[in-house]
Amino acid sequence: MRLKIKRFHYARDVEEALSLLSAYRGRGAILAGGLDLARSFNPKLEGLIDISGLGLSYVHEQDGGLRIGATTTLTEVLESRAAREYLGGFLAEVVGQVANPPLRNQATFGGAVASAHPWADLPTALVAVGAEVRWVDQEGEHRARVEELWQGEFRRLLSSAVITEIFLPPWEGAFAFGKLSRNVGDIALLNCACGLGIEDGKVAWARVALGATPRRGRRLLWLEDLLTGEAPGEELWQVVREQVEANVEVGADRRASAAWRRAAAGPLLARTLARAAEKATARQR
């Protein structure tokens, strides 16, 4: 079976891209990196609308946060000084573990948000830092935190929209990323992103997201509550290991069993939290 693409368009601006999408009535698609289009088959698809020329490839620092254009490739993010400095290198730590260089050259930041695959690394990190996605449709401009957007029918919503930017807010503490996979460059069997703020030797706030469970990354609010007010250290990390194994919600798929994920999640989270605590403490010095 082959795609039945009849027309290819280079949109001159967002308004033209939206107009073309509307004209195709569900038979058109936005093209930026094109990875999802290459790996999926939609027999109804007739037109592709290229938005790579709309000036949406950029990484800008803003008051300690980051504004990343939707068509910015993951390689461009890695090469950006602003991205490498964000949260002490946290974003670069995550992006550097996504797939491999050829795919990072093609994959776009907006595409990662639009696809939000359950096994993907970026969604888990974006949920942890409270990233906000901005998009435009026929009704105007919209924005929402990714963890809220992904709770609804976001693919249907974004199918008639153009994602323009992702904003990563500033944090005073530090974040770390952890991942378990079969080999370097493989998709995650489990991943996590952990952020901590340390004040007076105790956890002032915590942001903990666990992904590839095999669901998309979600925050563990109960674990964040458990951590807050406690002193970081091996005693706390042991509690984390025990409580996660007892309480974490995981499932099975063809790549890993629920029992394996339950046993592996605690040590993965404890190690990642320990690194976040070390980084947060170092930033205070």
Contents of the next structure:
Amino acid sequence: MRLKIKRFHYARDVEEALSLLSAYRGRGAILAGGLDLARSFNPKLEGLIDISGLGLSYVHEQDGGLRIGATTTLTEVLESRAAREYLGGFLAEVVGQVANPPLRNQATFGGAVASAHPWADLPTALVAVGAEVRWVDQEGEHRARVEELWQGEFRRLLSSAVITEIFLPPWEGAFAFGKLSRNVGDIALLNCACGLGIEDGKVAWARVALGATPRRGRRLLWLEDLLTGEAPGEELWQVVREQVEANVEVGADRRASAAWRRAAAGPLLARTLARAAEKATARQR
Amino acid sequence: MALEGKVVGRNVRKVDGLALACGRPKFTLDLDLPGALVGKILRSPYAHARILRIDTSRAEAVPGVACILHHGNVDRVPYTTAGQGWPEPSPYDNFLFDRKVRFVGDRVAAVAAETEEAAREALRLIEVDYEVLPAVLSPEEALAAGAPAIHDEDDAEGIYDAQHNIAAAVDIPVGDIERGFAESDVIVEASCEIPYSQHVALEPHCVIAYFDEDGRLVLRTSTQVPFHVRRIVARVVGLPMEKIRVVKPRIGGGFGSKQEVILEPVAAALALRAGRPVVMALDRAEVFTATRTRHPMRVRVKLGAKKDGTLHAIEMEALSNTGAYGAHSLTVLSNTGSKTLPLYNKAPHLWFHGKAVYTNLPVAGAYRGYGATQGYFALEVAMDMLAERLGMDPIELRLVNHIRAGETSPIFEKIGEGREGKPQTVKSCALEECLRVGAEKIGWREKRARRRREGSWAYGVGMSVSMQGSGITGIDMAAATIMMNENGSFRLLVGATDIGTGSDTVLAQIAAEVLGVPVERISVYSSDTDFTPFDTGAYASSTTYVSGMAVLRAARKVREAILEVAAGMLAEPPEDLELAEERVTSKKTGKSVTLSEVGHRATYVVDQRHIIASASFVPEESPPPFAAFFCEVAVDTETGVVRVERFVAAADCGVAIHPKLAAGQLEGAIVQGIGHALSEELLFSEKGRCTNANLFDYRIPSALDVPALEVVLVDSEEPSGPLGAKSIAEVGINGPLPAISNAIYHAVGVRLTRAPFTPARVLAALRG
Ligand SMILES: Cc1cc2nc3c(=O)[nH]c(=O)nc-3n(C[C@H](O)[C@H](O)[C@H](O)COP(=O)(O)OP(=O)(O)OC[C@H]3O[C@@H](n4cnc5c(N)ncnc54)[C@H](O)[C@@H]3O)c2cc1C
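Having displayed the form predicted alone, please output the structure of the form predicted in complex with its partner chain.
Full assembly next; the chain just shown is listed first.
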């Protein structure tokens, strides 16, 4: 890890950040909280462009959804009333399990979306709720669902763009988050985010994402289909356990074996779904 | 029964607390030396290779490079990095630089340059041709027929059997083990394994080498063993010892990893070659792979017992992996038996045997617990199995078997520091009370009888006991000097090495108690080989006991000298005088003089002399501290995740000189032990490269992982110790592994015998 930084810029607005980025032609980078920049430093970098002064630290409620400015730290998210109330506390549940308090003081929401580590928790949660990323580049403003962004060559795209905001849409049902790790503050060995809408005692819709598999969180559409129309309850969760163990796609890395991920994914999803169902049912009443 | 001291037994303010809290520059690298070079080490990319050629010409051409050292341009002197009493019971199998590399990360060359960038650039440009040799990556491979010999050099000394990769071996029979098992009613056996783990002291290994006004070499270094550093560096670089001064500033933790003399000889050699100061500091990856680790070990314990639970025969076999070099290989292995078997002294038939073998993996060394941790894991799991087989409560089984005050064990005499030990009778033991208090606090009886289950979470409680020692009998030596200033305050000079344990405070308390002053009136200085008296160093749970005794003796001498001066002032014999609250008072007349008056008189007025005394201490025995550990765990039967919910430890460390610091030692050791049990393990690729040498992947517990943790200090009084004290530093780390394993068994009925108990291992065990 060698730092070869020659220049450090405080961008005054998004336009300046963009023009600096383009002037560096790949040798400059946006600096938000700096966690990832410090952890896996790109030796090519010569310039850092600090975006903390762009006025992008905020959390706003909008029609039941949430707009989070890119430079909002995870601690600020946790402390914001709007974020705590969003989806019955779902976002706070996720963010509260990210790393530890000192790192959350540093890490930004936009940085988490830009880095989108496969093992991270926020991507799994954002995929499940269908969050939308808003960014600006030389051509103008853009928006896309996180999973669409991450499916493409987003790292190249973001090397000349600034994420400005993430929008989390409103939902009628409820979401819950589950994470398995070796100790507190550890990254996930496996994580999942589950949302359910319950009508007349049946699952009206389901949004289920599984992450750190070790791939980045993605939706399990087949499981969502399986759940829809069924009555939530122990019987259904048992089916989930079995079906997930039989069908889930997982792999190995140095943190966990594929065999363990396969065995643990079902219980993790079943429990998280059960909690979501409980919350959704309570909300309905 | 504990001593009710004025100073001792109280939580006085730490002597260095304020400076640390204010962030004052106290640590090794806080010294800024203008013109110092930066030293860096080129490390082997191969687990096992011969160096065919080194060409440093391109590297030397890098602007700012002062010198480059490698096997071709330094003297070849065999030595051990183990900072132990001399002659060390570890093989001399290290060289400053060798023609061979024996693990990924082994030293190939070192560079000193004006800047870190230049040093790194030079490292990149050193050309090395290697002949890659087959690597030995497990103890089993090391012992296999035809395994490559890792130490095939002919000038290493003290290796047990180099050709077969055996660094050290022990074989200690007592009684007749075969008969012992034949006469036993019940026999159980457990085999437990601990992987590679690292100390992760907050401050990495670092050193500054420079020259004083007279051209003597000064090493300011983060070490536990300043006097061993001086001796070993003198040997390696070929300087007379008196030409070297070692300064130990404040240390950011060691846990045994700085009982090794690793970086100092390199920095010294670079500074001598360049004729300039050199600063060296390892990065975290180097600390993980190229300093020292705990000895990975597989320990098999076979217990034979009578129906009433009395142990009749104990066999313990250890296979220890010492890595590429044999630092502490014999003594850690010996300790695996010598610090465990005396605890159960009822068994007349014992057999302790084992080997420490070389592999092409990182080098193991001293680590808190020092082999006992490995031994207790297997022993205490086996005891749990035995209790179950006998239908006995595990606490009851310990009560039937554990050693008591007034008792002995043949092991004390059979196993010493790499040689025979000395007979010893235990003089203080409050383990019974520890067991009682601990059981009550955790709610043993109720929780043991009724297993709790909530959904997929199964709860269980488990326990273990352990003992350790206090210093090394007949070998450790500590000295202290106390001087009185003319205003009645004191300076305490000790070679004892406070590495963050708080020993400066503890030693000041002992002196203050005897000298009748508050701790604030004593300035402590530790340690500097030029200005403080000798001390073997901070290891083997020795400082409070061994160095404390030296301080106690010196303080008593100073006290005598004070009373003598006061006797002249008060015109009364010293026997009639009392020293307390900064004055000497006549027991008869009540007349008194202050210490400041005594100091003034002795320094300036009549019959002038400096009130000063030195004293040494060598322990004739190593009184064991005892501890009982209890924990409650929750096991997720569906995912294998284990949570330690509660942990209670009750320990007998004799009189706790500073109860808060003693409790802190116990708490820290337990948390470190929980790390061993649940998450810590260094992983290696098929080629022997460590793949998780960073704190992101290698998980140590943080404050957030600490369970509801309660530690209790149970009073006893050790007659051989300073004001009743014995040790507390290590005993706590032996408990968590077996206690947690036993609690998991209680919760879900499977035995976890390979640490750490990761979700994958637990789930695999649950699924059979
Ligand atoms: C030790 C550690 C533990 C962690 N644990 C967890 C965990 O448990 N769960 C979890 O979900 N995550 C975890 N993370 C990931 C963490 O959430 C992200 O690293 C963090 O949010 C990144 O934010 P930052 O502000 O520090 O990014 P930076 O390091 O500043 O930036 C990261 C990257 O994104 C780019 N970038 C940043 N902001 C923008 C922007 N607005 N527009 C365009 N590009 C941008 C930067 O140029 C850089 O390439 C952990 C990270 C670390 C280092």
